[in-house]
Amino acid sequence: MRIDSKKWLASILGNAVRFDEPMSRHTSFRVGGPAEVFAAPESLETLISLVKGCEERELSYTVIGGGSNLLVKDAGIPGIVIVLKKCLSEISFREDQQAGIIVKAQAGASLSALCMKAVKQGFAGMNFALGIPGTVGGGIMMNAGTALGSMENVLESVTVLRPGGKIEEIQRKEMIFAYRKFGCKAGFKPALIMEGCFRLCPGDPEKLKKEADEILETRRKRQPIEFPSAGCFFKNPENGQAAGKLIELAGLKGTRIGGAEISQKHANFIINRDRASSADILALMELIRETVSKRFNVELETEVKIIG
């Protein structure tokens, strides 16, 4: 990146703006080499400028998440890397007759939180989250969702911020969802979100609290949350047996590769076992794919977003 580009940088970020910063730091893997520029703007009148600023400058930039759903390569990141944690974090509640309560959620706020607030608070409707690592946005942009509900149950509008820094709210007759997808059907792409708002209902709050310790209960049985990692690595087929059960039938579990494991807790988990690279995980992602393959004549589709 040009001299002139960094100082532009420096003057509107201060100490929000890093070189060459490792995203081992910054991802649920602890994996991954560095981002060229790992910006951290604090306030929306920063982001909107620095995104101006980069469209202006021909800056390519990436904007991510908490990092739970994210594979960088060793390599790193070319560009900037923007996270919304500190300038878009807030959660608001409110009541409508007619829509039930109604949740805001910044794009840059902690999905478990939102989860917890709303059990608190006693509405109902956001449950299926809990465990779910990551924030509203990067929820929002995945569709995320388990066996009990996705995004797209509650979802009513998301506000975005287009290029050229408009901001513009999308509801929900002009969403388009599908398995771990979000888009808009006017075809365009959002710079970023920057809010989502949800629509929940009236819950008794000591029963959605056990609920939520029930769910959080068998998420810890089932699942290899003492080890990093992206969650569930692979998409499940649309037909046939879930993507885990594929990955398992053919034998692959406790399979590892330098310090990258597939658990023996839950097949569709890729574990940061011990130290490992983004190669060591690429490279076993690629062993379960072949794997698959030729076991069952199916080709699973990566959940984890791979960037780098």
Ligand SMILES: Cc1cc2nc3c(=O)[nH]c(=O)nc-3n(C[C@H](O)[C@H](O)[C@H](O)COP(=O)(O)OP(=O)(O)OC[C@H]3O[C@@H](n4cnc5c(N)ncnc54)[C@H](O)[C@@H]3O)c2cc1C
Second form
Amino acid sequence: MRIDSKKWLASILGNAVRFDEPMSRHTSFRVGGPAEVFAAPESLETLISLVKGCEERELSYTVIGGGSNLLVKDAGIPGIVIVLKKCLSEISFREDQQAGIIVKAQAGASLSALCMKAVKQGFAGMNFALGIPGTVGGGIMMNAGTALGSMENVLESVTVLRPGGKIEEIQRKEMIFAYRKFGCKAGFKPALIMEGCFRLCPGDPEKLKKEADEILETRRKRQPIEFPSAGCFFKNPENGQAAGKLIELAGLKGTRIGGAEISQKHANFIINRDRASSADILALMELIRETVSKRFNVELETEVKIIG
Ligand SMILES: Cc1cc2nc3c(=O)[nH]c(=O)nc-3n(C[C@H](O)[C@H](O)[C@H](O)COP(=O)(O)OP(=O)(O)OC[C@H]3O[C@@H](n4cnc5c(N)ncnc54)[C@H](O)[C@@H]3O)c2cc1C
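Can you switch from the form predicted on its own and show the form predicted in complex with this ligand instead?
Up next: the whole complex, starting with the chain shown before.
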């Protein structure tokens, strides 16, 4: 990156910018080389100036959330990585007769904070997302979910930042959802989600809390949360089989390359067992794909986003 671009970034962001920032510090996998620029704007005004300035200067940027669905390559990420945790982290509830219960959650807020707040207030609808790490923005982009539901079930509208700093609201009827995928009918990929509005319904706080405890306990038992990972590595194939089951049947549980391992607890989790590199994880990914393809004639697609 040119020196004048670096100077401009330092002038608008101050201490909120870092150069050559290791992405292992910002991903749940705890791997990944440096982001050329890592920006965590502290106000909405700074965020808008940053995005507009990047467009004018033709600097590429990538918005990330909690980094819990990312595998960043060892070579790092060229351009600017933007996180919204400091400038867009509010959650508010609105209840009226016409609209019902609407929760407005900014993209940088944590998804688990949203779920826990809903439980506390006695609002039902978010429990499906309990235990999913990351932010509201990342959850929307991934149409995050479980067997109990996904963002698609509760999302009413999404506010996005469009080129030129224009803020636009996308209504539910304009959204497209697929398995771990979100998009808009207008055809553009929302490069920066600012907030989401979720429609919930009245519930019994005690019942919701009991359900929440059970969901979290089940997740703790089934998932290797004691090791760094990015959750399920592969999507379940369209034929209805579970990717984890195929990996297990292929006899791959416990297989290790370098510091990366296929979890013994849940075969669709690749874990960073011991100082893995991104290359170790990618090699294990390839081994799984090849083995499952040969054994079952199924091509596994990654759920984890590989960047860099
Ligand atoms: C232990 C563990 C368990 C998990 N369990 C589940 C599960 O049960 N169900 C499930 O669906 N997922 C699960 N995941 C995966 C992950 O937590 C989810 O996909 C989560 O929603 C990602 O959110 P994030 O904020 O970390 O997004 P990131 O990983 O940071 O980003 C994901 C994608 O969204 C984009 N993005 C993020 N924020 C924005 C934004 N504001 N605007 C535009 N683009 C954006 C990024 O560029 C990237 O392409 C799990 C992960 C772990 C580590």
